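So this first bit is one chain, no partners, the form predicted on its own, shown in structure tokens.
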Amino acid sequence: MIKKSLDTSILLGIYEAATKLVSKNVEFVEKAGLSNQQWIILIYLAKDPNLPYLIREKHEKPMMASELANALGVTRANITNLINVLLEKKLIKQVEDADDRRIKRLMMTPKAEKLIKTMQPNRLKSNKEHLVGLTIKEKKEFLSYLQRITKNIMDS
């Protein structure tokens, strides 16, 4: 049948950290009245310098729907009923592109960027606490093979 698997035992630790990790910060995220995805959404809006997308793509402008499905990994449907829920919320909105005023692009408001302010030292608090243990070294080799196991995984 399936036999033991140094390679899969990573990938489904990696998978099983990854669900946990996002189990725990809907947690987080319900207390300010969000969902994970939303959260998500508004962090890449804040430009999250941690953010491995933001870092390999290096956007200049506000995003997209567009790049934040492809950010994502869902569809453009997904994603604006996503958005559409933040512009009710008064968290987004969307502005027209300086270079083409067909394309719209997404900004945060003062109340989502406050939102942020706000939750920020409890995002760090909790990230803190998943990493009890490891140390700054390990931590650093750690980014650097999650680094190396995404570019595989998206070269392949």
Given for the second form:
2 protein chains.
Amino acid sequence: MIKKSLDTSILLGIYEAATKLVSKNVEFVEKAGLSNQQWIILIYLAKDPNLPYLIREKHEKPMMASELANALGVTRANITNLINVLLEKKLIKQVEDADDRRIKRLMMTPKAEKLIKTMQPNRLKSNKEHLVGLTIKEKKEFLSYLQRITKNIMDS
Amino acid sequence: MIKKSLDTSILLGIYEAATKLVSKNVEFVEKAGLSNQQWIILIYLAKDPNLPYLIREKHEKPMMASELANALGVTRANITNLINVLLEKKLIKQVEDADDRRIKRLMMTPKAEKLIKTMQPNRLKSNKEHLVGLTIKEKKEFLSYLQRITKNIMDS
DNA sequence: TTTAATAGTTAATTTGATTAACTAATTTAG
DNA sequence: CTAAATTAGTTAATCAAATTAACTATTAAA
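Given the form predicted on its own above, produce the structure of the same protein in the form predicted in complex with the DNA.
Then the entire complex follows, led off by the chain already shown.
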């Protein structure tokens, strides 16, 4: 009934890859006592230069909750909850902005920096395995296509 | 602190693309009164030939709950819940397997077939927009890379 | 200087998911 | 051939992630 379509195959393919990826990542993420979302927030605060969002727009000042909500595509209320958990775990701290007193800037604690540092080798090893067999040229080409597709999705 | 890495950029890129994709899809999915997961289950039952899982392994008989659980990477208990909702909505029915009385085969109702048919034009239009600007050759190349990466992730 | 908009929080709720324990049916291994 | 193990599915309790709506405080705009 539903016909074969290259477009649809690609998009369902991206969805499946992401799903499998998250369940693989869980292995080293929950070994660190984190949920996937908590982990994502931490790498945002660590300013991981591989994050598409940070590639697209540079951030000088530490991020605030509403930027995070926007980047992750969720509500501010949701971010508040996630932040509370990370605060309890003493992995982040909030610093009031001097210029705008509505804003609280989010920063990692030394504990979080240390945690990320210890996770990084496993993370890189895992990521490398996921791309084994592709040449640098192929990877660059793939990333370039992916960025074009992502831009399309966001602009639509 | 975290270094730039082509591998990591690709994997975070896939994750972001999938996230944005789901939020875009929600537009036509929830117009049909479905959640994302309910929608995914329906296209499995509709045997959408674009689903990577169905591309990898052919299914003659209608799917059963545990196959679905395996395909989506969730627990059987979760599938039971999702199925109950779809049963209430009269979008699927369960048929007892003649050979193995533990098994209940899942099938779409005519109502679901009709629903999917009405959704299909919007879905295709949306999918097409997400891949605008890429040639057929580029799309095929991208899909081929994506399948290699997905296989890596699953095998690791 | 009112009015709008923005940042963040709170409370109530929903959805999606999990684990653990269970029944029933089928397979496997001694 | 039967006892033990596995598989399919369900149930109940619970958790995590997310939402909406209403709220305070602050800043920006008309």
